[in-house]
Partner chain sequence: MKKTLFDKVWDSHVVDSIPNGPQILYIDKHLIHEVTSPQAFNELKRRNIPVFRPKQIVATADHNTPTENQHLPIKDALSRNQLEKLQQNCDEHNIELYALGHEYNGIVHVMAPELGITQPGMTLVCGDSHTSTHGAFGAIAFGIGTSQVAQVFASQSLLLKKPKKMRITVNGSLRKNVLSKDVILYIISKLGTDSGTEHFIEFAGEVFENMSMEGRMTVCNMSIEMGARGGMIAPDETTFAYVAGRKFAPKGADFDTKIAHWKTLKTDASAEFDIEYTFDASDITPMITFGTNPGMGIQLTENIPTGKDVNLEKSLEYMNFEKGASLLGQKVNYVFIGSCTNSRIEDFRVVADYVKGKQKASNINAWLVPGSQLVAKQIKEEGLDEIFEASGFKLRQPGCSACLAMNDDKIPDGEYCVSTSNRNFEGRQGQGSRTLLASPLVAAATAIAGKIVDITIPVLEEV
Amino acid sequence: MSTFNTFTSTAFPLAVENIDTDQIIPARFLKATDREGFGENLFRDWRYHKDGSENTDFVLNHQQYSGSILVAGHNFGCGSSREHAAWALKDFGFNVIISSFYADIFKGNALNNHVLPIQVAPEYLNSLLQAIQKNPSTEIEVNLEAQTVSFGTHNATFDIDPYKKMCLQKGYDDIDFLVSKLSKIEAFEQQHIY
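Where the form is predicted together with the partner chain, the structure of this chain alone:
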């Protein structure tokens, strides 16, 4: 896993609330048996018309927007547990999502794939969305160590579980940790009721 700490990027504004995992990656693309290649179908039914042509109204198709940050509406990632949603976002090139609220399973999936879900206040989110829409070259600075996000003169702090922060910074993951605890898990099993 790659590590990350601070970086600066422009962003795509997707001001829709309750974006569910079926929109992020529709079920018909879940038939793959590896993790790669989901980016081409990210937001498939919003990005493309039914005849396969590009939907020029959709923000990911707007030439003026670019970058590795997605700024999205409240309750992002609700619905399914499919980790394919996090894989699709990462495969497309997003390292950071900024929203005012996340669904739990999506948030965990994103972190496990080293995509950082930053939660900010609704007012901050609104001003960020407006700033990007007004000026698509708006740069957003993310500092994981300091847990801050900023654009122009607007600064905000965000919360992250200290353990997850360490995983992101060191490129570490839960399997490594759990496997190191197997003897403790075996001892637990000896006195466990089931």
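Switch from the form predicted together with the partner chain, shown above, to the form predicted alone and output its structure.
The following holds one chain only.
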């Protein structure tokens, strides 16, 4: 997995609250256990009409927006615990989600798949959404080491589990972390196992 330290991108503003995992990736597309290929159906029922034509009113289909950050409304990722929601976001190209609240299971799934869920105050979120809608070229800077997010003169801090932060910075998943400790594990075994 790639490492993550500082990151700057434009963003898509999705000012909708209570986006559940079935809206992120509908259940009928959960037919694979491979993490790749889910991005094409991200927000499927919002991105496309029933006849398969593109819904030009949906923000991901707006030409003026781009980037690898999704700025969403309050309570993002609620509903079922499907990890496919994080897979779909990552596969589509999102590295960061910014919201004022996340469902716990979604937050864990996102971090396990190297998508950084940043939780900010509602006032900051509203300012950010308005800034992007007014100027789609607004750049957002994320500094994982300092745990800050900023745009223009607006700055905020965010919390993250120290272990998950280290994994993002080093590009580790849980197995990579254990492998990184192999020499210490072997040294312990030589001293304590007969």
